[in-house]
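Presented below, as structure tokens, is a lone chain in the form predicted on its own.
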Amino acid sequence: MIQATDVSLVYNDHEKQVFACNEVTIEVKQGEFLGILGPSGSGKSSLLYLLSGLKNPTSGTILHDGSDLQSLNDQQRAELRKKRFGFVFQQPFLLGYLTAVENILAISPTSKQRAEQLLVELGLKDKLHRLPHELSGGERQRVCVARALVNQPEVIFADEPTAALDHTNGEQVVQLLNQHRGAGSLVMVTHDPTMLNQANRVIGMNNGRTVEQC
């Protein structure tokens, strides 16, 4: 589904080249839960941004269903992310003046029934019309999970989605993502190996390179 070949992402830091990713080759297979594990600064989030088209590689190629992501313009990449990808980030980025349901509909104008159904399935039956400040951290992240799932995406990209949660809530968020992704793939970045117990594959990263695969 997604194939990255020899991709690098290079930043200039005071005239010094810093490799966030360094000639990484990786494949995201259809329907799998792929974990990307590594410490802070290892390049794992940068790799996720490359695979999802949020960033362009400095070198190398990234194919999605055989099409080169770099051949798409900004609007085309935005449409790809909106219609075929879902995202969950470390912090639950929600609009404070909108309810849980409205936050989903603001990002994806799907049916209200679908949004409400997902929130109910994620254990928020009594919180549909609560504002973000009326929800706990775990509940806010579950709203973000529902938002990522609402379009039944081909791939969900999760960047440290449990880092701001306690262990129990973190495990619950991962379980919900895995249970409700349907036929879609899940690519999850984390520094905590216990959050990847359900993964089909785990790839380790350090210093911008893959260091292990299991």
Given for the second form:
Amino acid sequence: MIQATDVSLVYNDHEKQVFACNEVTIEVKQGEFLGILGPSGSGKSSLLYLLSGLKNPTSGTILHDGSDLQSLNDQQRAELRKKRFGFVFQQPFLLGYLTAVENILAISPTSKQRAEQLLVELGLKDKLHRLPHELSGGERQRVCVARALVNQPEVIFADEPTAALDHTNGEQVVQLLNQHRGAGSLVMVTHDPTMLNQANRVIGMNNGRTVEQC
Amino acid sequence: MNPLAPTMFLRRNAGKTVPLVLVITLAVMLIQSIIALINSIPLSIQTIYRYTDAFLGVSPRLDPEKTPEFVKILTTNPPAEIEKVILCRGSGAQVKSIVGKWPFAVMAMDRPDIDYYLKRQGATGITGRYPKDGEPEMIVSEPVARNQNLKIGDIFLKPDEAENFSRMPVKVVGIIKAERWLMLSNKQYYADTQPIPIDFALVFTKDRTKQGEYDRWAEKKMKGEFAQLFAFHQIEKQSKEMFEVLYKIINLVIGVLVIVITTMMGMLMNIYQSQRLVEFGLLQAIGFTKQQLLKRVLIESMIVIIGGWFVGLAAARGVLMIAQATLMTPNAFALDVADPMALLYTVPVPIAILIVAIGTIWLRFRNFDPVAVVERRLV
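Show the same protein again, this time as the form predicted in complex with the partner chain rather than the form predicted on its own.
Up next: the whole complex, starting with the chain shown before.
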């Protein structure tokens, strides 16, 4: 489904080259839960942004269903992210002036029924019309999960979705993501190995390289 | 329902939107009100002397006996048919204007001429009565009565008043129903009391629309003669020239005001958009293009700016209507609450702010990296 080959991402930091990712080769298979585990600064988030088309690699290729992500223009890449991918970030980013259900409709204005159903399934039945500041951190992240799921994406990219939550809430979020992803793949980056208990595969990262595969 | 519709953000963030709208509203209101009030000065002057567009006035400068000769010149081969020539007397009086006292003419005519003259000035009637021949009496039109606070029975011209002088106290015996400023007395009283008999002539064309053309012809024809001509287009020209320097100063002030407001709005817009970086970063990360976000922000900005402009115009209209009701109308001063020139002066405000807003937003989006937001490097 997604095939990254010899992918590198290099930053210039005060005239010094820093390899966020260094010749990484990785495949995301249809329907799998792939965990990417590593300490802070290991390059796991950078890899996630490369795989999801949010960043362009300095070298190497990333294919999605056989087409090179780098050959897509901004519009095509945005469409891909919007319709075929889903995202959950470290922080539960929501638009503060929209209610929980409106935050989901922002990405898919015609899916009101599915948005409400997802929120109910994620345990937010009574909070559909609450503004983000009226929700707890865990509830906000669950709204983000619903937003990521609303278009039934082929791949969900989760960048440390449990980082801002306590352990219990974190586990709940991962469980919900895994339960509701359907036939879609889940790529989750974390530094906490206990969050990857349900993963089909876990890849370790250190200093921009994949170091082990479980 | 589209939660990302531009109006949604504006409505849900009224606390941020309203102050921006208010700044533009106040700027537009200030500019429009200032210009309309300043324009009311020449407009008031033109309104006071509007009666002169009904005729050409001719007065001898040195020899009082010359008036018949001038009339002969002015009625020989004119470009428009002459309907009537009135020989009258007159004296000076003072009226109040926005910029102080202005001279005004009391015209003294025979009764049949008064009837013709009032008809020509569009008068629709009179409250009270006409002045009796030889009596120290006068009539004034409604704007003059308001301006001077005159009622029937009041004395307007007095022997002990230099500004409104007459040999005897002259009583107001009638108020003319007319929009124009008019002061009339009877010729016989003036003939009896003025030591030097100076007749001046009022020449009326048959077709009113040709009076201006006739006036210009008369000015050329009378060149070199010792006579003073009175025509409305001269008043118009003088009132414009009189305030030329004032308008230059105003243009400078308005220019500075537009620059200050635009800079201030540019800074506000910058702060306003900076507060929304997380929103833009998030939306771009989850699948919106820069173009889509830029378009949305521009529509929002246009709604704020054009909305502020319209509210400003309405507010200015309100302020001007209050000024008209409380200050201008009671003194018979002229004010155009829908002054098109004042409206034009406000146009640079939304345009300049829009340009600054577009520039600010474009700079923000040019090198914007959504990853910096979702990784919390920019938050």
